[in-house]
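Heads up, the chain below is alone and in the form predicted alone; it's given as structure tokens.
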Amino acid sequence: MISDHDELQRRNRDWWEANPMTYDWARTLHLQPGTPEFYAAIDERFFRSSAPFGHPDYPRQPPFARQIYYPALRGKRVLEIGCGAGAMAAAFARQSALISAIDITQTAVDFTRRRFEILGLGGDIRPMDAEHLQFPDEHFDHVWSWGVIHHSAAIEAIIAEIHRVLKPGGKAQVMIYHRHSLRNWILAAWGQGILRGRFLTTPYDEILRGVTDGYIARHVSVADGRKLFAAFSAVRTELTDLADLSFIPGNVQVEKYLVGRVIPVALKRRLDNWIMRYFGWFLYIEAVK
């Protein structure tokens, strides 16, 4: 992989400009980008996939209501790092937070600004590299970033910047990719490393990058995640995943033909939750400054 930081970050930015985060990896979403129907469709995909972890009573609950106590953020300054198409930025704005939303790509900023225009929401939305936040020290009460900072050339720089811009007692809520997940063991270690023989020529980190999104995709252990946030006064971690566990061999067939007929739905749900809790691909971190 390229070692020059600036070139790496440039390629990272270019990748996301060409592949904006619209949850349409299979190119099945045939809607005009920037329309209300487009935003509704991508929100449905995003929020449904994260519902078991974040908002089990969706759509009656706001997104990530289990993690975010929105009433405490009314009138407070909130920063979202990596706004994508603006789903969470809009959620914060709707709950009366003073939202600033940034993204490394102009495409994401344009999507988010267009969403806010359609919904009549207010917010500070601008392109920015999170490794160099253009905000004063101790400016924000809260920072949110879901699945973003592991795609940057220097994740440590972003975390240092999050710490800098947070007020004392402020909280960061961040999701990054978990290295020791069942998904990685099946798709990367077994499928690529062993069955295709890539372990003979390719480092595991490079194999991992090939089974996920982004030009850069770092994966960290729970212990490493805690070390990254060591400057914070309190750190809590939790593993979760996408609701869709189709990477597990046979899981699609089990869901289609057996769940509700042979396997009770509640039992399958408990199994999926157990997998996510102990071997999830998403490492969720709450860190208080």
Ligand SMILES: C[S@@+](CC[C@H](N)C(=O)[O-])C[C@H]1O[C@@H](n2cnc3c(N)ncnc32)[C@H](O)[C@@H]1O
Given for the second form:
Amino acid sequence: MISDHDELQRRNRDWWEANPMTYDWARTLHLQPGTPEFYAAIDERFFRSSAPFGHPDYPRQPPFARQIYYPALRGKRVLEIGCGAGAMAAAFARQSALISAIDITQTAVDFTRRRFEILGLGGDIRPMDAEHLQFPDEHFDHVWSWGVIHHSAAIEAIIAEIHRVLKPGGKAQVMIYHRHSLRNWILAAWGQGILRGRFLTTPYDEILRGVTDGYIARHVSVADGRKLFAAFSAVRTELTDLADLSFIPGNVQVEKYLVGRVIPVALKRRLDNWIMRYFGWFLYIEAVK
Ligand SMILES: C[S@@+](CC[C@H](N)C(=O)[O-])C[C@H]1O[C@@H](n2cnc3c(N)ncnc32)[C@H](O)[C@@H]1O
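For comparison with the form predicted alone, please write out the form predicted in complex with the named molecule.
Then the entire complex follows, led off by the chain already shown.
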């Protein structure tokens, strides 16, 4: 018998098979998948947009160097959950970590394998549902997962699996969607809930799901994020986001006109940082087993 959970998970997988993560929301990336140019364009979008919080010295430093201390991972077993097009899996491999990368879709696995082939990197890249990791207990020194586990049918099951496969003292670094973010208030609460009147008919979680990617997209508060990782110690949370408000209709043009003319660039940067820190859409959680 197919349970609601299995059906949800099937839809989750199908959604990502149909829309693999290439950072090409506006469909402007007309490059042949699997070519070096294709990967370079994805990395440019992913790493450039996350530079403000991930790696201030992009591209001279490896991605997310602010969060990841790569030298400590040399020769260590690192698991990436939900590798997408393999940008981070390759970054770990390039820094001499022993990388295992999994994704629920075959497309992501194929993209990542091809990337490794082009770069001459070694790694264990397999299709797998993170709710059922096919690795022994206490196998990994480190787990990385960026924007993945909130898309799965049972986020709790993945966190329990992360805990199981981590060695004692191993670290998990995970990003999930933050419920109380400026983006959600503007797009979901204001735009959909109030202006379009959807609050009258639709639960907020359902509205939230409709303004983001994935068939499932669970949004959690900081307090709930901490509860989800209660089995870990030294849990640290940080709110962050892409440093732009381009999701607000017309904002790109308005910003282009105002910033540098009316609003000093430095002030705009401070405002962006403030928004990211308190009302960011990305809830970054770091936790030690
Ligand atoms: C938003 S993309 C992020 C990809 C990559 N981490 C990145 O930052 O570019 C989400 C990815 O999670 C994968 N995914 C969703 N549910 C999963 C699960 N239960 N187990 C493994 N991967 C999953 C999807 O196939 C997709 O590639």
